[in-house]
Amino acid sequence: MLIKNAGGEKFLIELLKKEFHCSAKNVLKGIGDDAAVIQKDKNNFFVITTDMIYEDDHFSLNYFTPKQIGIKAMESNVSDIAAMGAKPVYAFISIALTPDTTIEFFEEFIKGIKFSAKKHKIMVLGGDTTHGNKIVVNITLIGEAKKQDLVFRDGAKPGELIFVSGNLGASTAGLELFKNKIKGFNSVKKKHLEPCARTDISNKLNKFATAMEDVSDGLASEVKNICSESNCGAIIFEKNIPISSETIKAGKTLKKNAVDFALYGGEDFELVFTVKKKDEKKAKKFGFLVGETIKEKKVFLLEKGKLNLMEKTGFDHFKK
């Protein structure tokens, strides 16, 4: 059976969780969250993630500069560390390059890596290089956190509020604009070319968020992930989903609904998080209220006063 028919990425992750379940006392979190968590000492933990970007899937040489490829590779990894409430510290960069790659390309790529590394105060300690038919970049990123600052996907409870840290849908809108060779909308396109992980607020959200995840595969997928791990359901308020006016205009130009970009697109790298109702005022300082958790283990979209079951998921590499 093909992976796409068996359930796509979700099926693969569940299979890996089953086959590599880890019960070691020093492993606080294994497969199934944005990063793994391993105990360093009594109250300090290593938070480890790895993420890969692939030419003509996550980036295209038709509109990405080499520097922007480096930035995107780093920021997508940093976002996973931020989603755990941790601080990124060490990075290992592996890259497959095509035979016709130039030294100039590689030097510009390194500038992108250094740009993000400097911004987030990350030390690059090593990695690997090889060749391939297309360019592939894989980064392993190690962060650190105290136990009380860690936030997982499985901490939400029914009756809590769901927030997202910023506007959604721009990255997917930017990608569609590039694919359709539509000029203008530079601010929207930049969101796709140069994403920014939200380390600026993750160390504040981890003080009261009950569950958290970064928006890499669309709001719908991330909320479903939190609900699945937390054993609850949710209602997403369509009218509350934050989308910039430029992204809405881009959607109209593309003759597509910008809400779909936000729900099912991904790569916005904002943070979606749940909070107890008593912390609503705190949460509003850092984001937008977009839903609530419920007991029923299903995810609904409230649109125009009607609850609709959300069967569609976000981005899946095996279901495109």
The other form holds:
Number of protein chains: 2
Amino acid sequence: MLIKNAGGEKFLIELLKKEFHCSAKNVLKGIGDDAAVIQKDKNNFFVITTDMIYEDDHFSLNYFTPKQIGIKAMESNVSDIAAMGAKPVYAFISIALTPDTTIEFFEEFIKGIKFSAKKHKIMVLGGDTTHGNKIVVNITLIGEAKKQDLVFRDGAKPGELIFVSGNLGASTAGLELFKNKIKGFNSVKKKHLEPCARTDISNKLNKFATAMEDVSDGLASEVKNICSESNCGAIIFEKNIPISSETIKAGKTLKKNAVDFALYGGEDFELVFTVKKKDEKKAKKFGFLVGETIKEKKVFLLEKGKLNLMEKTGFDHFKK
Amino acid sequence: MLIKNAGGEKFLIELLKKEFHCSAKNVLKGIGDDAAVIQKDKNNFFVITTDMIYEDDHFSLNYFTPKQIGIKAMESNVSDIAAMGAKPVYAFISIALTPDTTIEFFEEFIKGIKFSAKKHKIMVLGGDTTHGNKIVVNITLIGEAKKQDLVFRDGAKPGELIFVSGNLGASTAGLELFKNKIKGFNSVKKKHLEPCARTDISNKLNKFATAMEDVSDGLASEVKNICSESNCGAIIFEKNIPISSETIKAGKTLKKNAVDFALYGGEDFELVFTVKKKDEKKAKKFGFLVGETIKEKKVFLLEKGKLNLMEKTGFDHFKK
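Now that we've seen the form predicted on its own, could you pull up the form predicted in complex with a further copy of the same chain?
What follows is the whole complex; the chain from before opens it.
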């Protein structure tokens, strides 16, 4: 059976979780969160994530510069480490280049890696360069955290509030603008080309967030993940989802609803997090209230006063 | 300028070494050895490597089963950890699958990963599954070692002996047999399809080897790496290079010299190591004497009584 018919990426992840279940004492988290967590010494942990991006699936040479490919590869990994409440420290970069790739391309790509590495204070310690028919970049990023800094997906309880750290939907809107060859909307397009992982606030959010995840596949998918790991459900307030006016305008031009970009698009790399009701005020300094967790293990969307079951999930490369 | 004209993979690695030079106190090795080494606690180190394999460059679906792709991806990484004298512990697997990939393929691939993981006692803690037009696998492997266990490329001194842990050339011979559609030679072909990293001896070799590296790009290339990192030269004794009789026979059938497979082929995943002369007897229990290090910073091949400068290097995917 083809993967797309078996359930796409979700099917693959569930299979990996089952096949590689790990109960070792020094492994705090294996597969199933934004990153794995292993013990470093008594009080410190290494937090490890890996992410692959593939030409024409995650970026196109028609609109990405090589530097932007480097930035995107780094930021998507940094975002996973930030979502754990950890600090990124060491990176390992693998890249496949094609017979047509020039050294100038590679040098610009390295500039993108260095740009993100400098911004987030990351040391690049290893890599692999190889050859293929499309450009593929894989980064493994190791972060560090003390136990009390770590925030997992499974810490939410019913009756908590769901926040998101910033505007959503721009990355998908940007991609659609490129695909449809629509001019202008440069600030929206830039969100697709140069995402920014939220290390600037993750070290503050981890003091009071009960669960956290980054928005890589759309808000719907991330809230579902938190709910399934935390054994609860949620209501998302459609009218509260933060979307920039430029992204809304882009949606109109594209004849699409920008809310769908936010819910089912992806790669915004903002943080979704849950907090106890008593921490609402604190949370509002860092983001927007977009929902609440409930006991019933389903995720609903409150739109125009109606509560509808949210069945659609996030972007899936196998189903496009 | 195209990468192949600028020097291929060697050029890329040199650029990475220069761009990402790292002098942090807790980083014992950055780019430039088989793996990076970072401090875990007072006496223990993490040893980290990453390796990407790409369909039609590193494996072909015409002769690899999905299980064998999993095995090859794992063993090539395990081999790097073994070459450092470390013990592999944690693996992170990224894989891009194509629109045609079936769940049965993915399940068999996982069996290959599990086969190697079980053999080398490795826990798989994370991964990424994505989509592309060819199958690409990237593995990041984390090993552990005490300081005294670690063996680097830069520890050789002139006047030492060079050993290799087993027969060379079979993987390249196997690949050539497949490409030329020659039947038989199953034991040679199997060396290409199911390499075996030498964790069985690396924990013994690391007690007395002065420098060590795994044979991923051919003996010539690996000895050159050890020499350039150790600031010395070497003489390789052509007639001592261990090659199985089956591989020699395969070479004859292919009308090629099996010694060239050993010197300039790759992916045998044996260990090359240098030892002090007083340790010759110990080293002979684990391998074959294939050369010695010299003061002059050049690598020579002693063939039929003549000393020839070895100018050719190993396999380069950009130059094939």
